[in-house]
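Let's start with one chain on its own, the form predicted on its own, as structure tokens.
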Amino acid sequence: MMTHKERFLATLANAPVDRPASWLGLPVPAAQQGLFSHFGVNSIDALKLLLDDDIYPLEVPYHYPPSNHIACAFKFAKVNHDDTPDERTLTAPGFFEDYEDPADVDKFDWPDPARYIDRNEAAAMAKAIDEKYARMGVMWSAHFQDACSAFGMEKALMVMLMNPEMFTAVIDKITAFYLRANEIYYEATRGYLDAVLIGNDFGSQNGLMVDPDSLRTMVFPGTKLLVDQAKSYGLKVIHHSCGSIYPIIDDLIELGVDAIHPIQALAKDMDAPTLKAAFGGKTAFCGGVDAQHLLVHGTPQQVEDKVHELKELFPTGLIISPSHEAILPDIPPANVQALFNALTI
């Protein structure tokens, strides 16, 4: 029998596996108690052990109140709002809303990640995880989404087209922040990490939010730097984007990512058969079990049937997981149990 890490690495390589690799995802706090009660456990660690899950996610210990989360490192919004990963907004007017000169990029008080990342805590967290797991740093490094927040999303998309130099100046500063933050984390966890999760949401339900050429010109250069940096530490890279991103999957492959997450099952052209036909063997995927309808409203038998369908379609090359990184309270724990039960039957 393979270890969790062996199964994970073989899946990314499209090599044979003893059973499909899996990832529970990131249950939000409001969903955790229901899961604990259903499975008769009292911690995420106990739940993962019971489910025989393969990936162990590690959050970056980033201590910057009030969010204390690296995904909320920039205070761009001009309005007061709950600055947490669940409540942050990309659409509020942003600091750079009225700026047009790239030379003004340093008028924002750019944070220094070295002040807020606890190196000792990062190392201790990574060392505490059994090396048989695939240990994955949840870096996010969402330079495009943060650039949208820097202007306010509608304004940001206009600036991309009408003042690309200004947009590039801002997104480059954000990318530099993440390169420094990730370097600190990778150095602190060197030898105790196997993979990282980075990414931005590029898609809506029916297509890309931005034309592919704009992404290639202004966003993917930063993505390439982030991917190459992780690879320089020997880490596998899982790239996240919700929505319909079919037109840029070849771009992500060329950028060097090892797997694409979460393959939002109901988004246009993101169903498993379409992805298998177009990209099978060229990359790996993570996700596939619809979290918009099936896991929320389906029966456990329907969930099991979907997992069996995915197993037949992807004997390897797919980490079976909900098609969203978060397990929300509207997903019945019995459907989570059905997903994992079907992996081995």
The other form holds:
Amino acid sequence: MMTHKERFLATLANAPVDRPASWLGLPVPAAQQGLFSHFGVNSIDALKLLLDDDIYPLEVPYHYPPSNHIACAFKFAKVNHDDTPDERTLTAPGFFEDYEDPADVDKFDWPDPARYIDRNEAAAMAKAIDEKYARMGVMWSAHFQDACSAFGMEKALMVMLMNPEMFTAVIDKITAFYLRANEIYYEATRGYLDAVLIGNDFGSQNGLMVDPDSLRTMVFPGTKLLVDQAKSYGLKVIHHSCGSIYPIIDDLIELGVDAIHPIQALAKDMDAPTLKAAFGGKTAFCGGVDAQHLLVHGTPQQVEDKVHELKELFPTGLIISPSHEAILPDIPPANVQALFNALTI
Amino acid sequence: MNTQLIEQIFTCVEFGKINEASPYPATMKGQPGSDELTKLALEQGYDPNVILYDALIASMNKVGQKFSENKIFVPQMLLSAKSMSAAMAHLKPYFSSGAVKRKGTFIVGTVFGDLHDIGKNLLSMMVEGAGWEVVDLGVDVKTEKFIETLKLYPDAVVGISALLTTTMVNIPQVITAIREVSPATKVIVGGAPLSADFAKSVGADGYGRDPQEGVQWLDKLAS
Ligand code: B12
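Based on the form predicted on its own presented above, generate the structure block for the form predicted in complex with the partner chain.
Below, the chain from earlier opens the complete complex, with every other chain and molecule after it.
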């Protein structure tokens, strides 16, 4: 039998596995109680053990109130809100809304990540995890989404076309922040981390939100730096983007990502057969079990059938996981159980 | 009447040219945008109805079509909508005087619990660009807010957006409340996890996969 890590690495390499690799994802707090009582456990760790899950996600200890979350590292929003991942909307008017001169980029009080990342805590958290797991730092480093909130998303998307120098000045600053933050984290966890999750949402249900050319000129250069940095520490890179992103999958492969997450199965051209036909063997995927209909409304039998179908299409090269990492409270725990049962039977 | 200005305004809206100062698109740099051209057209005595229908509505229809086919994306569509609004601002007095009539009023909001608004905003812009008055209630809109607003605009059509499976289940509550106070009100729903079947099952009158489908459905109501 393979260890979690061996299975994970073999999947990314499109090499044979004893069973498909899996990732439970990150159940939101409101979904946890239901899962705990269904499975008779009292923690996510115990649940992962029970499910024989392969990936262990590690959050970055980032002490920057009120969110204390590195995905909310910049206070761009002009309105007052708690700025937690759940309340941030990206569309709220942002600091750079009325700036046009790229030189003004320094008017924002850019945070220094060194002040907020707890190196010792990061190291301790990583060391505490069984090394047989695939230990994955949840970095996000969502430079594009942050650039959206820097202006307010709609304004940002227009600035991309009207004033690309301004957009670039802002996104480059954000990328620099993440490169510094990640360096601190990667140094602190050296030897105790196997992979990272980074990325941005580029897709909606029916297609990309932004044209591929704009992404290529303004967003992917930052992605490239973030990917290269992780690789220089020997880390595997899982790239996250919700929605329909088919036209840029080749770009992501080119950028060197090891796997593409979360494969939103019902979004346009994101079904497993289409991806297999176009990209099978060229990269790996993580996700694919539809969380917009199947996991919510389907029966456990239907979930099992889907996982069997995915196994057949991807005997390797796919880490089976819900098509959104945030397991919401409307997913019946019995369907999560069915997903994991089907991995081995 | 010479239609050259109408064609120019159409082109500005299609390609997102707002005004002379706007650097986008690069190929139209330094040229007047829909703002200046609409003003000029009105000064030259063009019928505001012709500007509205043959330039703005027709062009936004083409924009919606291209978006639907993934030929353009959200940034391009936002700039087209901006260009359309710049022109529409000059038509305001004609709406007030009754010289130009809107097709109706559209109340739209993202259902309570849900904060996604990019799609809803695009829909608002497209519906406005199709000649409707739009009352946008924003995100996380409670049932009471829909009802209060409907009382202010009793003939309005209501649009509800939801992007989450956990919030699409809030839609029936809004529809039930609408039916109680105003059985004749038409309701259309849309958003990533929705489908025509879902719309039917919750008693909505219409479903739109994208703004283009929404506008087509609304226009059928208006005709
Ligand atoms: C951008 C985004 C966000 C942004 C929202 C920014 C904003 N201000 O809107 C942020 C990061 C804040 C966010 C947060 C969350 N999100 Co989100 N998000 C998305 C994403 C990637 C794109 C949505 C989008 O804006 N698309 C662009 C616009 C133009 O398209 P659209 O919204 O689909 O609308 C189009 C049509 O649907 C239609 N339309 C829309 N409304 C209406 C209404 C009518 C009447 C009509 C006719 C048409 C119509 O017209 C639009 C144009 O074509 C989707 C992925 C997806 N597949 O859609 C996930 C997605 C919707 N999110 C998801 C989730 C889980 C969340 C969170 C719960 C995650 C979390 N734990 O934090 C939170 C929830 C916050 C909340 N309470 O609402 C999941 C939902 C899964 C599910 N079970 O339903 C999705 C599907 C991603 C996934 N991988 O599964 N999200």
